[in-house]
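Only one chain comes next, encoded as structure tokens, the form predicted alone.
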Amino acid sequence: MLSGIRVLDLTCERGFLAGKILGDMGADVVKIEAPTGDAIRQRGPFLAGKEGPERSLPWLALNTSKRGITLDLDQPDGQDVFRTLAKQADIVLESFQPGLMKDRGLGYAALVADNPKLIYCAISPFGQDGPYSHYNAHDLVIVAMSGNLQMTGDPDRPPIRCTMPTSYYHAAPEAVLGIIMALYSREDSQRGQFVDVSMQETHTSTLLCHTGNYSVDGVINHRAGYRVGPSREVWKVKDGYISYGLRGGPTRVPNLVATVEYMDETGCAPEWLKNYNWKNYDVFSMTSEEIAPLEEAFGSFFETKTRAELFEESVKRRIMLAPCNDSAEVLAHRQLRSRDLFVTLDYPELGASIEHPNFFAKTTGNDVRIRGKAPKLGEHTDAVLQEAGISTEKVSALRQQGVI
């Protein structure tokens, strides 16, 4: 899809995924690190539990489909090299604090003066301008400032965040979308654009309708734990948990009826439930006392089954039910396996093989896929600089000076 497009990826963990997606789509993504390497290389978990800059699993997972070079952008010679690369690039992707690249003389205005077709995308916590733009922020701060944190967890306990940095993973695809639209526009205008991505702004999408609710009627929603509205959504089963809703409506009522039939076949449906009148069922108009018998009946049934049993029967019966799987179970999932979602990459220098998700979307001809392993530190420096017209002698001098 993006064959022939060159991307200079200057991102930290905030934007790794954006560069990876562009690489999976066929762009030539050049990941630029300081000569000492990206900080995430020193962060675990590490492959087989052995520390090392080439063994960081976050690095290996989020930087596939890229080539890698080292370059010190704080040195004048390093800045000159970057200007040379940017003149020949289609996209610059960065995640520094607003103003840092400008202070180096490498901001959008300076680069676009030499390359009017350049698309420059900046991912930052709160965008390039506005009252919070000068603040730095980790994922936890973004999750809180977006409103997601106060909606997640049990209502009688402190709020919680997801284990993985979801604000980074929401911002990155939005950045790619902005870049793709800018590329499309460039076909007619022959000019690039500045794409400004605020992590806080993109992460508000996790609130679904809650932001709109406040805009319309002033309602501030609060976390409800395992409940959605008045009814339970997460249920305990023999070997873990499942997600299943007692909500009504044209889609959900047939779902409830099919579940009761399944319960009846296994002898777990009480007589009153088999004769329940679902015609005018509306859980949102029911009291907690009215909902309690339903939750008791469904909950007792679910506890007699495993996640696999419930999921298999739900697929057969078209019941809307989902097991709460961990990563190992996702990796072993039959449907995902049948669609060749995973690919094994060999790392002989590390004595290991790692399974990766091979694509984020399946397209005709499998055009979206992993193009290669995450680069070793400085692995492609000489090749990329020589492609840019920088002589072998100059490359050697830059290396001696600690610029690369």
Contents of the next structure:
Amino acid sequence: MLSGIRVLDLTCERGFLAGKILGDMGADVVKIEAPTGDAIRQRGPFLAGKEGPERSLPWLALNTSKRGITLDLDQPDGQDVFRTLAKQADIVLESFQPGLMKDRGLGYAALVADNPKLIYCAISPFGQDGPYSHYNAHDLVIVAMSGNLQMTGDPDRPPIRCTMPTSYYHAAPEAVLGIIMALYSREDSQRGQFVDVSMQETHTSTLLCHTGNYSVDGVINHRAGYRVGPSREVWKVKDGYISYGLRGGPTRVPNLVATVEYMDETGCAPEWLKNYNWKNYDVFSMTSEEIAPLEEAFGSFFETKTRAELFEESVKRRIMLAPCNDSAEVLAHRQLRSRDLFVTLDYPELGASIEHPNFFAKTTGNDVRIRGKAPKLGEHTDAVLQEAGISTEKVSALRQQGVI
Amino acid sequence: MTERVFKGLKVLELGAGAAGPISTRYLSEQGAHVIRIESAHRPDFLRLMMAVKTDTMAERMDSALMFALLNTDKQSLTVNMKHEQGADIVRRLVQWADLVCENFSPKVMPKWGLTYENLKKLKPDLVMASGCLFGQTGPDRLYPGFGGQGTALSGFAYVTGWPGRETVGPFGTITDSLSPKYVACAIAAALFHRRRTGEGRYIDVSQIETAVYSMSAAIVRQSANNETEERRGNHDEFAAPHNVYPTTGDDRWIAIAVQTDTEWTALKKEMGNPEALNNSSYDSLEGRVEAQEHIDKTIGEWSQAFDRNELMSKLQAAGVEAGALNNQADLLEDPALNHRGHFVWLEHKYLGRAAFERPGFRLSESGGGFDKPGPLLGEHNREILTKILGYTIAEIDRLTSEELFV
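Swap state to the form predicted in complex with the partner chain from the form predicted alone:
In what comes next, the whole complex appears, and the chain from above leads the way.
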């Protein structure tokens, strides 16, 4: 869907995923690294625990469908090469501290003067200007400022973040959405524009509507750990944890009834529960004394079962219960495998074959899929510079100067 | 400034809940004309949640906060799909639309004969998107779950919490906020493609797959090294100290994340180089990770004397990554969000003034924003039925009394 669209991807780990999404949708994404290589190449986890710039697993995971060149943007000759590339590009995508590209003479205003159709997208923690734009932040600080951290965790313990950097995951598809909107409107206007992404702002969406609620009812919510509202949402079972809610309403009561039937068939439903009146059941209006026996009955039943047993029955019986899967279980999940979510990429030079999630959407044109492995350091420098009309002699000179 | 990106784009939306409506809100924010098909007979469950007025069912469905917040700038048309003409009304609107979005369970649209295959015959260049929990195909496609289940199945619950205790998040059931962003991306790309080639597309999104795709790094690590990402509390393998620390006030905290040895030196200096941190092994990441319980305790004893915002400015000025933990009230006052015009205050018939939240990106030339809260149920019946489908008021009244437009 994005074939023929040329992207210059200058992102660090905060923005890798945005470039990957564009590449997986068919854009020609050129990842630009400093000649020393991106910092993540020096950081693990590494393939088989062995260090090496081509062995960084987050690099391999998040830079698929990109070509790669090295270019020193702090040297004047490197800046010239970048200007040449930007003249022929549709999109510049970066995640530097705001102002850095401008200081190099490569800011949006300078580049757009040579290429009015250029779309420039900058991903930063707090946006390109404003009171915190100069603050440095990675995931933990962004999640803190977004409001999500205060809400996640047990009520009697400090707030807690997800181990994986969720703020990068939320910023990337919003950045791509902004870029595609700019491409769409460019069809009419024939002009590009600036897409300014604040990671804090994209991540406020994880509160869904809780801030809007507060603007009306003035109620500040507190983190509730394994509970949602008054009732338990995460339960211990024989071999781990599951997610299951005791909440009511027309969509959920049938699933509670189906669960009790399942319990009854295994001889685990107490008489009172079999006769429970679910009509008008609403857990939010119940006292903890009223909820406790329900939690006790459901909880002691779940503890007799494994996650796989419970999920199998839940699919059959339309019960809203799910295992808390780890990454090995996600990788093995029959539903995901039946849709061919995972693709194996071979890395013969590393002696490895690795499975990657291949798409975020299935389309009739098979438009979203990994087009190629993450580039080795400088793998496509010669090809890309040649395409840009830079002579072989010039490329050799740049290499000698250490620009590429 | 040019016009909003999607001005003139016609969108028909069916479905309920959060994930579906959030994906089309990105389009309405940029000027698309979005019509939601609803029915009083089977109301969107968001219309039954957090209602402000609950005296009558009608008031309840019109004063539900979450619905109003997630459906800004959309129109509401009520069509009873149990009526024999219900599906036909939808088919006529599909011919009007550029894009159809739905997020029902995969059996619902086929039951009404409203599959992409059928609708494409009426509108060859149609773009259609479906976004349910597990996707349109596969053995578990009919499994019924909400965001809590999506978060668990996709692996996000497992990696949120303290080691050795149950998972506790992440707050807000990540699939509900993450998957709409990908649905909107795929829709926008398909519309761009249609504009360039005249070709339509069908898009099948599984909310769980969008989450797994985002977590590619964990999947690749599992596949390559047979290593599983675990719950680590606030700790990080590649940065230390990396945690939240108490500040003045009840349940108030600051996040500090030391990424480099230089930042570590800067942090110690701000703390007055305390004796407890005077250990050369802490000058490397390995040493700090080894001693992080002790380091965390020392920082916490120091931080608790400071206001979290003042400490944030002080540390950031010294080159140390720090951020105050905001709650909902703080967010409304947050200077960075307000600088970007994140909150749009609009008046709602029942809710009064409420803060509506914009996405996290700004387009320099296309503006964008919200003008109206989510619609009342059937608010736009007359307008849509007369202007788009050519009914007279008398016909609308008759078909409403015959239970079609309810």
